[in-house]
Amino acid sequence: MAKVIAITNQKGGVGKTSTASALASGLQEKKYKVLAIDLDPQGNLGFCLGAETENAPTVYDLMKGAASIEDVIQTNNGIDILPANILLSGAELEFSNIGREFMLKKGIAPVMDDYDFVIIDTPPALNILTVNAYTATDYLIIPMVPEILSLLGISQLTETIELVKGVYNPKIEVLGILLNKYDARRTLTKDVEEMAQMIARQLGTKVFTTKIRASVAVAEAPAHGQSVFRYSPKSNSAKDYRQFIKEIISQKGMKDGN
C-alpha cells in the first residue's frame, strides 16, 4: 500500500510544487515507484514533470467520475502522473454531491498498491481540493518561505486539518514544516525559524533538519523539461532536496525496504 504525501500551504509562492516535483523525482530515483498528483487548477506540477496538460483527460475527469484512473495517468521519465488544468478551478461550485470529500481517494483507490508513494501537490487555498487531498493523504508536509505572512499561511491551516482529522481522516499526520529559499544570513530568517517551531509544537509536529536554499536551478530547471537533479545535480537545491528525501525515508513507518 503506497504512502501518501500531501504538500500543502494556503499561502502561494512557498515552493509546495518545487517540493512536490523534487519529492516525486528524487523517490523515483531511489527506484521507488511514484504517483503524482497535480490539484493545482495552475497545472503546475504536470508542467514540472512532463505531462500534457490540455489534450488528455486530467484528474479532473477522474474525480468527477468521467475517466477511470487508467485513462488519466500518464508517465513520464519513470514517474506516472495524474495532471490537472483549469476546469479544477470550479471544483467548488461544480463538485456538491454527497461524499465530495472522498472523490479524489475513491478515484485512486483502484492502483494503491501498484506504488511506494503518492506525492499530492496542493492549491494555494483552503477549498474542497484541499480537503480531497487531505482526505486521501497519511502524511503533510508544510512548506513555508523565511517570512512573516508564510508563517502566518501555517498558522490557519491548523483549523482546516482538526476537521478533517475529526470527521474524515483521523490518521492523518503532519510529518513536519519544511524551510524553503533559506539563507541563514539573515535576521528574519532566524526569528522565522523560532516561531515556525512554535507553530509545529502546536501541531504536534517538527521543523524539518533539512533546509532547502535558494537557488535559480529550481525555477529553470521545469523550462528545460528535466528534474533539478538532472538540470543542475551540484546545485544548492539539488544537494538540499536529496539530504530532505533522506530524512523523508528515514522516518518512522517511511521505510519500505527499498
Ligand SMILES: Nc1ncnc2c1ncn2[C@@H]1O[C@H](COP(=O)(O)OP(=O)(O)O)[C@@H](O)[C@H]1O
Second form
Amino acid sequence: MAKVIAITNQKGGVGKTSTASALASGLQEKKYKVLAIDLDPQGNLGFCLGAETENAPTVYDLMKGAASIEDVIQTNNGIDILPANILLSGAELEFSNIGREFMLKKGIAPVMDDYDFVIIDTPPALNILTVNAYTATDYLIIPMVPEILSLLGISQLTETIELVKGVYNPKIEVLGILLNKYDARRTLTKDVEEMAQMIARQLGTKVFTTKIRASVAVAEAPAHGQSVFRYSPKSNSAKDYRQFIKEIISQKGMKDGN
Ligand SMILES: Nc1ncnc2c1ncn2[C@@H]1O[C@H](COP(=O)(O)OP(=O)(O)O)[C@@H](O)[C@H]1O
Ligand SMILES: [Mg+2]
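Output the form predicted together with the ligand next; the form predicted on its own has already been displayed.
Shown next: the complete complex, the earlier chain at its head.
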C-alpha cells in the first residue's frame, strides 16, 4: 500500500510544486514507484514532470468518473503522473454531490497497491480540492518561506486540517513544516524560524531539520524538462532536496512504503 504525502499551504509561491516535483523525482531515482498527482488547476506539477496537460484526460475527468485511472495516468522519466489543467478550477461549483470530499481517494483506490509513494500537489487555496487531497492523504508537508506574510493565514490552514481530521480522515498526520528559500545569514530567517517552531507546536508537528536553500536551478529546471537533480545536481537546492528525501524516508513507518 502506497504512502500518500500531500504538499499544502494556501499561500502561493512557497514551493509546494517545486517540493512535490523534487520529491517525486528524488524518490523515483531511489527506485521507489511513484505516482504524482497535480490537484492545482494551474497544472504546474504536470508541466514540471513533463506531462501533456491540454489534450489529455486529467485528474478532473478521473474525479468526475468520466475517465478510468489507466486512461489518465501518463508516465514520464519513470514517474506516473495524474496531470491537471484549468478545467479543474470548476470543481468547487461542479462537485456538489454527496461524497464530494472523497472523489480523489475513490479515483486512486484501484492503484494504491501499485506504488510506494503517492505525492499530491495542492492549489493555493483551502477549497474542495484541498479537502480531497487531505481526505486521500496519510501525511501533510507544509512548505513555508522566511517571510512574515508567509506565516499569516496559518490558523485557517490548521482549521481545515482539524476539520478533515474530525470528519473525513482521522489518521491524517502533519509530517512537518519545510522551510524553503532558506538563508541562515538573514536575521529575519531566525525570527521566522522561531515562529515556524511555534506553529509546528500548535499543529503537533515539527520543523524539518533539512532546510531548502534558494537556487536558480529550481526555477530553471522545469523549462528544460528536467528535475532539479538532473538539471543542476550540485546546486544548493538539489543537495538540500536530496537530504530532505533522506529525512522523509527515515521517518517512522515510511521506509519501503510499508
Ligand atoms: N528553493 C528555491 N530556490 C529558488 N527558487 C525557488 C525555490 N523554491 C521555489 N522557487 C521558485 O519560486 C516560485 C514559486 O514556487 P512554487 O513551487 O511554484 O510554489 P507554489 O507551488 O507554492 O506556488 C517558482 O518560480 C519556483 O521556481
Ligand atoms: Mg504550485
